[in-house]
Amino acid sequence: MSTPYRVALTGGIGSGKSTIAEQFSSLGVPIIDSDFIAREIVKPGQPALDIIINVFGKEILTENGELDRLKLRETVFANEPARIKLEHILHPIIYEEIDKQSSEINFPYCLIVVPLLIETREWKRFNRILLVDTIEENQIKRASIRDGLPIETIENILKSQASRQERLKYVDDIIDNNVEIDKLGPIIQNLHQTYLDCSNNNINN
């Protein structure tokens, strides 16, 4: 089996990553998501559980044993060579499993959500690049609700992660997110036909 047309979704915390990853799964599109991938392989038992306590210490996991991830979070982020010890635990066990899951895909193509794809500057792994694009009041509205974060947590979020001028320069697709969701539907539409036809060509190349 072929792997298949690889496109990454990208774009920053609260930008709608996984609404435009919704609307591409109705259309059967097979999803990745790399913040998934990350949430398993930091589970009790897991290889990568071990090296981040060794590392951070026991003080971020929960009673239960588990990581808490807010606390790791709310650690990483407002103290940058922590969070650079972090994301070299985890980036190279999340891109292998990439690897793995695309490898067993029966579709002309895929996508991936990867948030830190031009802060890990992987964007070669993929054929093709979709950034959401928002406003960063959305973005802090959007994270606020849906994670409960701090206002300061995810503004170091922010500062963290690349500039929308820095995301733009490797970029081949933008969804401007800063509009309803129903009115998405046309574009979706139209870069799930491009992406098919990208992918037809990629084979007879």
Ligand code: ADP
Second form
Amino acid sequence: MSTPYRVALTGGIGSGKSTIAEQFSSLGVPIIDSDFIAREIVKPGQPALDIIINVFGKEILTENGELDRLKLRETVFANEPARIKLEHILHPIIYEEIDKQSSEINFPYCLIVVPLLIETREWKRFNRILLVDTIEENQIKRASIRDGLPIETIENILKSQASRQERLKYVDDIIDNNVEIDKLGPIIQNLHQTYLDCSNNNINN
Ligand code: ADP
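Let's compare: the form predicted on its own is above, so bring in the form predicted together with the named molecule.
In what comes next, the whole complex appears, and the chain from above leads the way.
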């Protein structure tokens, strides 16, 4: 079995990554979710949690021994060396799992959802980058309704992420998600065909 063509799906908070991944999934495209992997690898008993405890101390755990994700996020939010340290622990494990999952796929291409692809400068790991582009006003509105969080919280997360202009420099394809969801079908169908063609060329080259 050959490795499938790897398309990274990225975009800021509330841009519509999960919504669009679902639509690709309904076409039969295998989806790998890096956020899900990031949560799985820090569960109790997983090696990444032991490394995090060694570096950040037991204070980073909840009373029942699970990783206190909020506390960890607060610890690294305004502390760049700590954030870099955490990334150095997690990213190799996340990408190892992404590689493992993609090697088990029996489909010409797969979609890998990587929210912070541009911020972490990991684009070279993929054959193609697809950006979900949504104006900030829509991102803030949609994410705050989805998560039941105040607008200011979403605005702060947005400020910590790459800007739309920055993202646009690195992407191959863009889905403009400022439209009604039911308008996305033909756009996704077109991209699906493009990725099938690309994967075919990839095998033949
Ligand atoms: P992400 O995964 O990028 O954080 P989601 O796909 O979860 O974003 O979308 C955020 C919220 O916005 C969800 O509640 C989703 O249903 C809604 N949403 C996504 N796309 C649209 C759209 N085109 N029109 C209206 N709501 C949308």
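Just so we're clear, the structure is a prediction, and the values are computed from it rather than from any experiment. Residue numbers count along the first chain shown, from 1.
Peer 1: Which item in D147, I140, Q101, D68 lies at the hinge of the rigid-body motion between the two forms?
Peer 2: Comparing the two forms, the hinge falls at Q101.
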